[in-house]
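There is one chain below, alone, in structure tokens, taken in the form predicted on its own.
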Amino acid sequence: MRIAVPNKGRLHEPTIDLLERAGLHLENGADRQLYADTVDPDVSVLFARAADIPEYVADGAADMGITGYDQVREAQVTDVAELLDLEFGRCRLVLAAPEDGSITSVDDLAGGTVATEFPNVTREFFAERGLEPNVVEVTGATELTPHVEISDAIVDITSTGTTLKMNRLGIIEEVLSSSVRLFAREDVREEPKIREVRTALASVKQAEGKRYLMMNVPEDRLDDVRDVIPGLGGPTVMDIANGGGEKVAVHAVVDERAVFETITDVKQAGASDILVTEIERLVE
């Protein structure tokens, strides 16, 4: 089972770090290669330009692909289905124009010329709005094209707005709300290979800004205990070896932002060594 993923640029270490915490540790991913061998023998990774990344699964190159949901939407790709949000790489495609001009809403490129490396996207936001702007796809430097009267306006990725604003461009619209998400293809979707891939990196999501609270509580202070204790469908009670059944030992998950009260908390309710780990992968 083959992996698609970026090859370079903003998603390329945050994807490849994420395998890593999934366990799909590369063994062989030097700088430049093609493919890369996983400590999973079923499964190998092929490094690709992110916009390539959706043709390359449905075109059967590879079964899943990690790029981010604007380049999927690009693509206009058939077949393949989303499996899992990653929640990185977010993003934001905007419709914007030059501060000083004449151009302040949607409809006022109605026979205009728009600016864009997503032309696909770019016509479906404006044909759902009845309009047919003349759109020119770019390579580059989007944001310098109304400054150059190549167009009126701009279609282009933002995440923070600064590029934007360095180039006197202010935001009319959004036209697309973007983060790096795991696709497949229809038909092997359910596939068992690509079924724990998904379990994999979804528990590595799941774990993240999660600790996990271990501690001892005497029995009688138990129910003191649960009641402050904000975990994951609450706490794990389990009986002491040789502890005389005076104590217990209560292990739950907690937010990481709870975790300063917690511990004040339970220690106020009678909990005693107390010990707080980070999680690498929580599986529910």
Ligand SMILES: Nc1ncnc2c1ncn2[C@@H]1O[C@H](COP(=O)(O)OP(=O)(O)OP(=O)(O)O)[C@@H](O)[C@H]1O
The other form holds:
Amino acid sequence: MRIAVPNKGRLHEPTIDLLERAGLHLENGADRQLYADTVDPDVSVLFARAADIPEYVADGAADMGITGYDQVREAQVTDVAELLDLEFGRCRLVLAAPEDGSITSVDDLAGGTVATEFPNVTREFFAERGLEPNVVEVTGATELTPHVEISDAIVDITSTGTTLKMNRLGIIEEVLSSSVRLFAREDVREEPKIREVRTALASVKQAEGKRYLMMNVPEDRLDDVRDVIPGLGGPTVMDIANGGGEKVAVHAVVDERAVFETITDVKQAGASDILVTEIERLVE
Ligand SMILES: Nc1ncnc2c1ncn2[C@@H]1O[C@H](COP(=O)(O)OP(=O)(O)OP(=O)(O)O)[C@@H](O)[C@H]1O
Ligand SMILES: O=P(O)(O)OC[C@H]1O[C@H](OP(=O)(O)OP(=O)(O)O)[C@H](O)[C@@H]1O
Ligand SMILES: [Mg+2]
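Next, report the structure of the form predicted together with the ligand; the form predicted on its own has already been given.
What follows is the whole complex; the chain from before opens it.
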């Protein structure tokens, strides 16, 4: 099975990092190479432009892909199924126009010109409103086009909003909201290896924001401690070897935001020797 991942740009690093954390360590995949192997002899990696990845998966150059949802929509691929929202690369595709101009609504673009790197998504968006503006495809610096009279408005990516503000553009409407997704071709999505990759990536997402808490608790305080531990299922309780029998070890997975309060609470309830560690993966 081959998985297509972004070869550069802002999605490259976080994608590689995610694969590594999922245990799919890359081998002989030095920069600028087209392919890399992974520790799993049945999984290889193809490096491609973020925008080309959906097409590569649809065509069979790869079986799975990792790229932005915006790119999957723009590629208009069929027979490709989303397996997992990887929740990074969050951004919105928005319709925007000069702040002080005459365009203030979608309808104002009837007969107008819209510049974008996403012509298909843009045409679809307007078609749903019964509009068919002139769509000009550009390959970058889209935000400049309204100021050089190439367009009346743009459909472009925004996340912090800095670029729009710098170019004195205001959002008229959201076209879609995006994040990075794992997807596969329909005909292979149920293959065991693909399910395995999905599970591995999901386990990393599951573990994010969770902490593993370990502590020792006198047996007669166990119920009090149990009462104040939030989170995933009940805690695991174990006898301590040579512990003399009065104390047990309690382990629990806790939301990172709850750790601070939980430590105070379990300490008060009688726990000692409290350890907090990160979790690499969590397979449910
Ligand atoms: N500002 C942003 N914030 C969050 N995600 C973004 C942002 N810009 C782009 N993305 C996401 O990253 C994807 C690829 O964008 P990126 O700019 O990394 O690639 P690229 O434009 O192909 O690379 P390059 O600009 O180096 O050629 C987009 O399709 C989108 O899903
Ligand atoms: O809302 P913001 O945080 O300002 O982000 C939005 C900008 O980020 C992307 O550009 P990128 O940095 O990828 O440059 P590029 O145009 O060269 O791809 C996108 O095309 C916008 O221009
Ligand atoms: Mg870019």
